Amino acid sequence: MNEKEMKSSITYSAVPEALGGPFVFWGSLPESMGLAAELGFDGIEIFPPGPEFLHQQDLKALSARFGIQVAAIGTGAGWVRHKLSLADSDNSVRSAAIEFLESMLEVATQLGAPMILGSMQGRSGPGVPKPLAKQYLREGLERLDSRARKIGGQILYEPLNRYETDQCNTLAQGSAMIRGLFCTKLLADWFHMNIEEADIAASIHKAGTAIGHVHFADSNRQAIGLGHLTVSPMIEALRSTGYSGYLSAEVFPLPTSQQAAYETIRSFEKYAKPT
């Protein structure tokens, strides 16, 4: 593969509490990696319950066996399982959130993969007005970025739509939040962007090289091609920035996991493969 080509990825969840969420594969990780490789994916994005799950899997051996890379490690289990967020009003909860994220960053870095920070960014609430929530988030990102610098890791910060957070909803807001950090890039999720951005392609152009990962999802959070997004301008915008990372399908397993995976790789080959 040319180094400048974008790469395809599919999502896998091992978190029972997230059942029904936007993850394509569930169940056995080796089986999921095998099917992803069979369909032609370059990578797999893993949503584990915690670092212990990743320690229990011989992911380097599995990657070599199936010829598929670990594209990224998600951390949403810290929220859905433990209700940990970087914006909690309780300092002990914020500290526990940092500890969880640092442990995930360590194992992700060992696997050569970036760590995603999405739902654990939290939001404002009782005792935490919006400016304070943003301050807490920035402080947490600074600490994590410092740790990533020391160990050679990378963090992907994901702006979410307004119904999930009031921290950062657009790529422009996300860019401002991570400004000055060394090892933190943006995760551009097309489902969230479809809700919040006036012009997705223009937002991608403006964010430029700050984008480190893309969630390749259609307007209805199903596989690309099953919603109403106009994909070509977004792909061209990514190309214009020199983006060569993953297009990763964080989508619902609809109508089935295998069909969602098939539609994703079909759309990837249609839109993202060089002509």
Second form
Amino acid sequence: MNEKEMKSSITYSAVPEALGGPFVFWGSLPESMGLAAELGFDGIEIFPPGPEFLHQQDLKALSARFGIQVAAIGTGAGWVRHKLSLADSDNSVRSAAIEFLESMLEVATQLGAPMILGSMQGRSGPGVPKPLAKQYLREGLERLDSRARKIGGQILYEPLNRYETDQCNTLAQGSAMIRGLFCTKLLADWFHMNIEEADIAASIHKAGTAIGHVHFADSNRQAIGLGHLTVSPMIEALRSTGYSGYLSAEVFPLPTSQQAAYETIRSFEKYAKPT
Ligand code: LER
Ligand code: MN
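What's the form predicted in complex with L-Erythrulose like, now that we've got the form predicted alone?
Following is the full complex, with the preceding chain placed first.
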């Protein structure tokens, strides 16, 4: 694998509460990694119920056995399972959210993978007007970033579409939110971007090297190629920023997990492999 090329990744979830969500593989992690390896993926993005799950797997051995890296660790279980968010009105819930995220950051860093902050960023609500929600989020990010700096970790902050959060919906808003942090980059999810950005390629270009990870999803959140996104200009924009991170398929397992994985790798090879 050339260090300068983009890398392919597929998602795996071990969170029953997220069933029906945009994750390709479910069930056995070794089997999923085996299938991903057979199809030629470089990495796997793991959505665990909590840090214990990652401690229980011998991920370093699995990685070596299948030749697949851990591309990133998702933290959405903190929200879907434990209802923890960085913008909760209750100080003790915000503290528990930080604690959960710090323990995930610890194990992600041990695995050499970045930790994603998506759903756990929360949103405004009763007792938490929008500016305060943003302030809580920034305070949380600062704390996590300084922890990451100490332990050599990396954080990926993900703007989400308006139906999931009112914190940051675009890459430009996300860039402002993470400004001045040292170990935090943006996660550009093409499903959310298709809803929120006026011009996806231009936004990628503008965010530039702040982008650390991509959720490689089509307009309908299916594998790239199964929706109506015009992919080439988006890949070109990434290329122009020198992006060499993952294109990770956070998509529905439709029509089946195997087919979603197959379509993803086919599209990856078509659009993102240098000719
Ligand atoms: C998480 O990566 C994400 O994109 C959210 O929509 C939660 O699924
Ligand atoms: Mn995403």
